[in-house]
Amino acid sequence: MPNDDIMELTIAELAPKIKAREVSPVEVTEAALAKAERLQPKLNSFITILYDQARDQARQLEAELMRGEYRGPLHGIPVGVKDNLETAGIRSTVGTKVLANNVPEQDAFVVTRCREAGAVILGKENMEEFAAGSTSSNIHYGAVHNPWNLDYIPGGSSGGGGANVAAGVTFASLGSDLGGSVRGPAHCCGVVGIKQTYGRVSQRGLMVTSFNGDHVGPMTRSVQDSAIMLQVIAGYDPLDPSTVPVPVPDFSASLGKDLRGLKVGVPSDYYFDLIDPEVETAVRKAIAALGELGVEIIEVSLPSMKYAGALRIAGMADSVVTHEPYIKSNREDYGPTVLYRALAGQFVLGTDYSKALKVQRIIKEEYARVLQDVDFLATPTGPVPAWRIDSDTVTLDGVAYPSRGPGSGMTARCTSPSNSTGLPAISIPCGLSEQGLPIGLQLIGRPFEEELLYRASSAYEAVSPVLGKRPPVS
């Protein structure tokens, strides 16, 4: 099968082919290797590349297969890691110059889980520096770019991954969403990105992160894709005191089935009140397909959302603990707008951060009442398409938005809330804007009903208006 064939196909398309011997997982390996190679200089995806490693693994896999042992769907399938999840005695650098040459001992519990489901870890990603913003474009490692228009951001903070699947340089890429990382990469490169219920997937392995909210998830080409990797990363870790000891279902199981008798809840504040008229045109386009596959479509009020600027408070005191040891021995490796993003947080007060804690309660509870009537929510996953690499600002309505550094929440306004209420949300591809850039659907679900949110987004995806579209640079 040639290369090119190879890497054009998802996961669920692949996984059979390895498991009858058609596609041999050394075969598999080199396409993508030779495919990151190829790429690597237009979109600098990667900090790292692992060859030896990647062909060390394909060929143990592919000695398993031979004897007969097939480990599942994962098997042979070469992925991405952001290069914020540690490898163990792979260099892991958070994207950063501070710790450029840190190599963990051991591995992250999803890497873990990864290797033993037989994923090939093709490379460590580029990220934005500390995972610390939109853009991936990082000061010490080089901008990514996106595969679309290599001009334009790949979102952020996990912009490698969602550039490397939406090129097919990886069949998935493990991500960190700490306010959208996972989904503002989908959002702008075109492809699937789900942060799952807090507690849901161990974040053990995952450096320099918040003590509140971060989620570790997966950016992959299809909604089946986004359920297999899920399914092997998911499940209660004993040494990882957020994750919870809830049965793990099948993710798959409810694919394909009817959405008749669901009820989808459409927000009639906050998320549509700043936002680009394109990405509102697609949005409300697929929420009108979703009508049409029999989804009751209700319109709902979520009015605490207006106070839900408060919840950066609480961030920006958790962001300088993280930092703290690191900005004492290291300030001078430092890019400067993570610095002063981070030291932004010594000035919150300790009734701040309380106030912002409780609005976090408060907004919860309303999602909570809201989620009793319908059965999710859909929301745009940004309000912007990607923005140039060469932009420091974003402009909505007449008005300049700072895309980097301190007051760049506008960029995160529609995914950032469910890293606070820590509600499973999915982004799918729902259209592409006049000069051919990604727009995402958001879908927001109740507490681990993930399920149910890869049945609602498989049911949209195989009616949407960019089904199988790639970009150029693929």
Given for the second form:
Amino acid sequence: MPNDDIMELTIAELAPKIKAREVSPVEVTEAALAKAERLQPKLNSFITILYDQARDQARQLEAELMRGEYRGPLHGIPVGVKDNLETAGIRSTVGTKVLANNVPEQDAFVVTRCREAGAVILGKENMEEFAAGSTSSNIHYGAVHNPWNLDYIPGGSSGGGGANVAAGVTFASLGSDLGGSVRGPAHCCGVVGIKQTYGRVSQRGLMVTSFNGDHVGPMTRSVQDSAIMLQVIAGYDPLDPSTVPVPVPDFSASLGKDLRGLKVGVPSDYYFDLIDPEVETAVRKAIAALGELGVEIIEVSLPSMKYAGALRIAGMADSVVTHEPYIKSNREDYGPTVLYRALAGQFVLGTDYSKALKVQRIIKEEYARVLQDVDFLATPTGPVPAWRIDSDTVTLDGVAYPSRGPGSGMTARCTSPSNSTGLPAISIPCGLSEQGLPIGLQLIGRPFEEELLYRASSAYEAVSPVLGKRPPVS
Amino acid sequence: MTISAETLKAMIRDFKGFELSDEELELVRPELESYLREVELLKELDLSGLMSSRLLRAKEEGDAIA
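Alright, leaving the form predicted on its own aside, put up the form predicted together with its partner chain.
What follows is the whole complex; the chain from before opens it.
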């Protein structure tokens, strides 16, 4: 099978070919490495490409297949790993110069799970410095470019992963999401990204993380592939107290099931208050398409979202504490956007931190109440499509908002609330802007009901106007 | 609400002796102002009667773990 054809497949399409030995893990890995090498000068999506390790892994996995040993649907599938996830013996920089020579001794829990499932780790992916932003324009390792238009950001902070999955360099990438860092790149790059329920996936080995709603999540080219990836990485980890010991269902079981009888809530507050008209049109068309699939559309109200900005207060304080071990002794190695944004956390008063946690409680209760009346919510993933790499602001309704560093946050306003509530949220491509940049639809569900989100999003995916569309750079 | 530059510098200095120039302080200010706007908005909200959201999980045999 020609290399480029292999790299166009989804995991669900490729896995049976590997199992049947029609395509070998070595062949797939060589195709992925060749594509990574070809596109790295354009996308700058990797910090480290693991040529030797990936080939060694592929040879081992091929030998297993020849012995009749098949690990499952990730056997021999090349995946990318964000550079803030620990990889044993492999440099893991968190996108910062401070940790440029950091080589962990252990794999992150999710990396171990992927290796055990037979995935080939293709490389460590470029990202925002310290995962603190939504551009992936990294001051130390260079900007990641969007394969739909190289002059535009891929979203962040897991931008390398989003770009790689969209361009067909990897079949899936593991990112992290503290305010939308998986869903943002999914929105900007036209791929599927899920931030599952807080506690569903272990964060062990996620570096320089926050106490305030960080998650590890996959980006893929299809909803089915997302279900396959989450199946591999989900589950209780006794060494991570944030994980919850609940059963892990078969996430693929409900794919393709009828949506009739389900109810979707469309918030009348907050999510559509500040939004690019093209994004709003695409998202409302997607919601109408859900209606045509049999879902009852109900307008819902989330009035407490008026105070959603307060959710960032706790994050500010957490940020300065998180950076404390590095910031004083490595001041010169920090980029200005992260440095000055982190330092602002020093001003947060304890009383305000406490109030922020109470606001978080109010908002969580409000979502829980609304999700008793509907099965899931539908919102935009981002208020605007991707913006130009060389732009420091995003203009909406005549107001220029900072797109990076202190005072930024507007671009993550639709994703970050789910980090505070801990509710599962998935982004699925639903349109392209006039400039040809992707737009994402976000579905938010009840705790531990990712299966329902997959059911709804896979049904929508089949009728999406962008189904099968690929970026110019691939 | 406006906080003087000297007060802000003193607060930053409290962070392991970190010194900021006036120019650097201006780079921090947008984040600070965003914080102060949110705090101001919270003044209209009654936060006194909320129940704790601390999570305890019960083991099957009845013990509780935090």
